[in-house]
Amino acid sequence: MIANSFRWEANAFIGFVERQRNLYRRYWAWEAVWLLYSLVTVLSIGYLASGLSTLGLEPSGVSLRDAQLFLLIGALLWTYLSMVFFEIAFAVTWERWEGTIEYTFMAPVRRITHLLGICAFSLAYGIARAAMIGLVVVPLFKLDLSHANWLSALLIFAAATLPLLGLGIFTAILPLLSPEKGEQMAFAVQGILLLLSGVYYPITVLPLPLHLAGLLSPLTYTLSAVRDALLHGASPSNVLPSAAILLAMGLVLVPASVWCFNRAEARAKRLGLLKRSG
């Protein structure tokens, strides 16, 4: 009976994530687009930090070329964290898009099976989207990582799946309570971590009462680790208390955004806001 259980939660799951390629395959063209957009918000990030020196701006106590890593690195690995957190915190709102909303909440599969079967595909997508402006960034702006650990980088991203599952199942809730803001919602959450976590500059140069906030954000510790990893070189000893404090994160996040969903998943159905559109 547990065989046969589990046997039909791992067909749904990779249904699950084969419809959402799908999904992707049939809007290529949307995808181009996004993938353009990312690309190019990179590139600005970089040829801001290019163009200091030439306002006299140069910051004190560290070379323009540190200052461009810097700014870089946060630029790739915010366009693969944002747009994870993005495509599964909009894992409502593409079932109301395609009109599947009613029918995937009343098959008999689990939700936590749902949601991971998204969460799997976003991950893979996204690693392949910041590889591929990976592949244009780095020669483009000759970006020496020969002394990264790409070890310890590795660690630092497995660590920080579960804590990044679980802010983008926290979100994804919002066009559950709200069908015609929630969306927009997801837009302010992303803006607060883009504020809190340190993506552009360290966090200490926020006011303390939002230095304070972002210790509580899981990609603060992402970003600083794998920037660690990248430009200075850092073992997976030393990275390895920042693992430690983004796995505890998942551990709470994720079962604590499950029972939300299922919560909020619950008085959608019994204020019929399912089907809304907005």
Second form
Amino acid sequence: MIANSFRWEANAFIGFVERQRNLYRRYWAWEAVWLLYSLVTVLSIGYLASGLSTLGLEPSGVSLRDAQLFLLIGALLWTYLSMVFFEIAFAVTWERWEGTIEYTFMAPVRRITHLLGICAFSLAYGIARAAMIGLVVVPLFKLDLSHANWLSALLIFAAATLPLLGLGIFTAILPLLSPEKGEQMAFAVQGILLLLSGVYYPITVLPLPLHLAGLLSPLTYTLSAVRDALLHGASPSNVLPSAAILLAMGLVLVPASVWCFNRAEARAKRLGLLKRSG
Amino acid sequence: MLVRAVDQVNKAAVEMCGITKRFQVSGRGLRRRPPVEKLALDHVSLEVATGEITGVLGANGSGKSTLIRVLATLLTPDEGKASVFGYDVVRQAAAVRRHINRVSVEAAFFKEMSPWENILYAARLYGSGGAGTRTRVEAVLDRLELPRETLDRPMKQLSRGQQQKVAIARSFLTSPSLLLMDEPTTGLDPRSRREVQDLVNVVRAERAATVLLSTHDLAEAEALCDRVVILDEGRVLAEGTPQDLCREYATDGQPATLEDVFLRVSGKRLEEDVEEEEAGS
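Return the structure block for the form predicted in complex with the partner chain; the form predicted alone was the one displayed.
Now the complete complex, all chains and molecules, led by this one.
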């Protein structure tokens, strides 16, 4: 019985991954545009750092190369994190756009399987896209990653996955709560994460309330620890506290977000919000 | 397994008792009006026997789609109880979902994906999709007289009639015990409409499925349905076999048509009502 149920859910999980892959293949032109857009954004940040010296803004105590590396790692990581976040957060919205939301929601599949299927593809695609951009950026700016501790970076990357999924699932609830304004709110959340998480600056430069809010964002710990690993060669034991915080956040965020998603789905079914497209 | 199958045959496919559903409709724009309550289903009670094709007749806005959505576990009723093969649609929604599929008036597909990709996705969600699926899909499409080359073209390039056939093929492959069809022929040309109607008969004959079909096409209901339920403003006004209803509402010894029956029980002409609403929308 349990084995049958597991097989059923595993099959459905593959179905969601396959569906996402097919959608991306069919929308390849848009994907090419987004890839180019992300690449251009990262390159712009890199050239911004290069241009600081021409403005006479050589950062005191920090070499320009370090500043450039700091910014580029932030930009590259944001490309990955924001893409994964966006894909999960827009799981419901996309189904609404396509008109398939009712079909998917009446399928005999657990919601956790549905959400994890979307998440799994997003993670794989996000890594592939960030790697493609990295392959251009690293040689172009002759980034010195000789001191990088890749094992530590990988550890943080893995630990960050759970809270990232949790945040995405929480945001995916918004279009279920409000078909009219949920999509806009999801974009707003993404913008706020960019501001609070120290993508291009340490969060200590933020005013106190924003600084404190930034401490609640898992992306803050991800960015900070990956930078430590890549710029200063921090060992796995050095980044362990950050990994532990990320894991703890994930262990809270994932079940909480799935529980909230189920509550929001029940509410949408009670109020008739599932079908409404705004 | 056999016990379960026999049990299922003995149970009514659908039982609804006092189902009521209200929606809050809020005004839009700068001067937002206070929300208005709309009663979509008003204490609806009905039973659908296993293996029957039951038609739900009513104009646009009569509550047909709401009724189907309640059974599809997409809407939670405010009052009353509804069950599918004995499973409660609210408390045992997961069990209900394993027994149903729905073909809706608008083709619910990923439009850029091909029929094959859409059907494969559905097959995966309904426990199949492994080796041999492509062959089975091709066989079903042949049966529906859909050219093989349509299988890999984006859905958006297919006509409405072809899309509706793919929707039916998709439901075939998931082998539902209860097929919920929400105006599957609305907006189709006469030929496609007839082809889809033929398919409904095939679903019953070959798949032994129970079909609940909502429609505002009286001829369609008369041709396909073993029983019809007339719904207006969320209330069941009459139900029975088309023949019984026509006999019951006969005047001067002349048997009534379903249109006469609808006029007598609701005080409205169904076709006019539908045309007015379509013109206004």
